[in-house]
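There is one chain below, alone, in C-alpha cells, taken in the form predicted alone.
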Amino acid sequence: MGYSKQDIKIAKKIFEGSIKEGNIETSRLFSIISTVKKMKPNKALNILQALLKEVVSFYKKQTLLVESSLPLEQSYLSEIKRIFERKIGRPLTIVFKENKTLIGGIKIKLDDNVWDYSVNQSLEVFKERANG
C-alpha cells in the first residue's frame, strides 16, 4: 500500500466518526470522503485506501458467511445466525453462498475465523492422519 501511519490514523478517525450506534452512518462517511477528495491527490488516495481497509474490516466482523454445496433452508440459516450472535454477543448479518466445490456439509466464516464442517475438510483430516 502507499499510506503512512499518519494516513492510517486519519482514516481511523474518519471511520470512527462515521459510526453511530454500532453502524456506519453512510451519509456522514460520504460527506467526509468528499472533503478528503479535495486534498492533494496522492494524500487523498492514501487516506481513502486506508479508509477502505477499515470499512472492509468492519463488515467482515459483522458478516457471517455460510457456504454449502446446496441451498440451505432459511430456518437453518436463521438458527446458525442465532447461535453465532449468542456466542459473540452482537448482531450479525448472514450471507449464504452456494459453493459447488464443497462435497457436502457447510463452511462458516466470520472475520478471519473459519469453521469447516465440510466433507472436503473431513477427508483432508483423514488423509493427514493416515500419512502420519
Contents of the next structure:
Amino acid sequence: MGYSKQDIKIAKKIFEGSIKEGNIETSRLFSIISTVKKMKPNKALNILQALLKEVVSFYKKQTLLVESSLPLEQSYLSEIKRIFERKIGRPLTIVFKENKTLIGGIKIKLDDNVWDYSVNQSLEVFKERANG
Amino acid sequence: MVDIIGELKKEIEKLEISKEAKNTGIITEIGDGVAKVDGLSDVVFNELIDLPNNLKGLALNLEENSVGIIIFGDYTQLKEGDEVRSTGKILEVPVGDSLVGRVVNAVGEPIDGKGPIKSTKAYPVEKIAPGVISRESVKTPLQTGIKAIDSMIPIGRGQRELIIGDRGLGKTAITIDTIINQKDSGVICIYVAIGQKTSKIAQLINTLEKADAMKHSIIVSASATDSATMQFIAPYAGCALGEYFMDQGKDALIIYDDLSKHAWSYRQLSLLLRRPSGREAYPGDVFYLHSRLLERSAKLNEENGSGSLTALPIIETQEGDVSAYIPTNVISITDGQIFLEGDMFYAGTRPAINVGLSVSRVGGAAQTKAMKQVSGSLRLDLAQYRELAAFAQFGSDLDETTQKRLERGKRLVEILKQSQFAPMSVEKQVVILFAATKGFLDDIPVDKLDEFEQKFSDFMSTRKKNVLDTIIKEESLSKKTEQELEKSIEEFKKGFK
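Form predicted together with its partner chain, following the form predicted alone:
Zooming out: every chain and molecule, the one shown earlier first.
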C-alpha cells in the first residue's frame, strides 16, 4: 500500500476540491493532478495512489452493480435502479455483469453492501447448516 | 433413502434468503494470521467476519480506510482480493453440561475424538463482568487440598489467586491437585492451556483421567502449534464456559495456564496489526487484556443464583523477576498470589511456596474456623524460623528457646511438604497442623515425620473417625474436640516407633 495517513489527508483534500454539486469535476481533478505532477512534492506517487482510491470509492458509491447468470431485460434493470435510487435517495449508475458462478438468481452490489439472492448463495447457506 | 430426501426437502424449505444487505470488503494484505481489508464500512469492533473457505475472522482494528482482522484457522487458504463479509454477530462458544469431560479448542470445537458436542446454548466470548450490585463478598472456601495453601493462603470461591514462579517449579502441579481435590465438591473445573506443548496437555489429560477428575473438568486447548489468534481467544472462551455454570448457580474454577504466553500472543497480533507498541513491545492495552478477563470471575449474590467463578491465573517469571511488566500487572489485578521459589524447590520443599511473599487478600474470610484456629500462628512461626535459621548459620551457641523454635520450625516445614497428586481433605489437614503447631511433633525425628503423618492420617480415619466427623460438622475446634484430638495424638504416638 505504501501511503501514510498524511498522504491520505492530502489526497482527501484534493478530492474534496474537485467535487462540484455532488459530482467529480473531471477537468478540475486533472488540473490538480497535473499541478501535483509538476510540483513533485515529497511522496507525490503515494498521494496520487491515495487519490485514485478516493475516486474509485466515490464511483463505487454511485454504481449499482447487478450480476446474474443470464442476461436481464432492460426493463428489469430500470426497475432495480428505480427501487435503489428511491431507497438511497440519490441518482445511481447501473452496470450489469453476467456471472455464471451464481447458477441462478441475482446479486446486487452497491459500495460495500451486497444483496445476494443467488442460487449459489443459497447453496452456501445450506452447506453451512449441513456442517452444523 | 426416502428419509434422506424428506430431510433434505425440509431443510430446503427452511432456507430463507436474507433480505438484509451484507457488508463486504476485499482483502488487500494477508499474512501471519492477520489480514487488512478494504471496505467493511459498517463493521463493529470484535465482529465476527465470514471469510472464504469456511474460515472466520475477528475485526480487531478499525482504521479510517481499512479494517484489521485476525483469522481463526489456516490463513494460507486466503489470498489478496478475496471477498469477506460481516456477520453482524460477535464470537460465541457453545456452553453447557455436555462440555464437561471434554477437550475443546479455543472456539469450542471438540478435539478429543469423542464426537460432536450437543449444545443448545452459546455464550459470547467477550462479555462485561458482573457489576457490584450482583456480587457479594467471598465467603465459601475452595479447598485445594494443599496444606500450605489451605492453611496460610486460603482461596475463596469467586476469588482470583495468581500462581507465579519460574518454569518447572510446580505451578501447573498445584492446579492439577486443586482440580483433583474438587472431585466431590460440585465445583466444575476448566483448564485453559495457552501456548503449551501438545505433549504436556496430553499428559495433563491423562493425569486427570487417571485421577478420575475429567468427570468434572473441561480442557480448553490452544497449544503452541495453534495460531496466536487461537491462543489470544482461548482464555475468554474458557471464561465463557465458566460463566455458564456460574449463571446456573453452580461453582466453577478456571485455570489460565499461562497468562504470560497469552500476553505474548496478544503482543504478536498487535505488532502484526501495526498497533503502537509500548513497554517490552506490548501494546498499550495489555493491562486491560487481563483485567477484563479476570474481572469476570465473581461470587454472585443470592438474587443472581449464588454461583461463583474462581480464577487461578498462572504467570511464568524469568529468573524470579516479579517486577517485570506482565507479572506486576497481574499481581495488581488479582486478589493475592502464590509465589513459588526456585531455591525452596531445589532444597526439596515441595510445593515450593514462599509463604513470606504469598498472600491471599480475601480468602481469610472464606477459611473455616477450625483451620483458622490451627493455622493462626503458622505464618508467623515460619517467618521466625526462617530468620533464626539464617542467623543460626553463623553462630553455634544458641539458647534453649531459640533451639526449640528452630526445631519446631523444621517440623512445620516438613509437615507442609506434600507429594504431587495427593490432595488432603480439610479435616485431615486440621488434625496434622494441630499436632505440629501444639508441639506434639517436637519429639518426633524430622526424617520420620512423613511416615508419622501418613500413619497418623490412617489412624484418624479408621480409629478416630468420630473426631474427624466432628470437625467436618462443627467446622471449628471446640474445647472438647481439642481434648479428644490431644488424646488421640498421644494414643497414636505411644504405638508409633
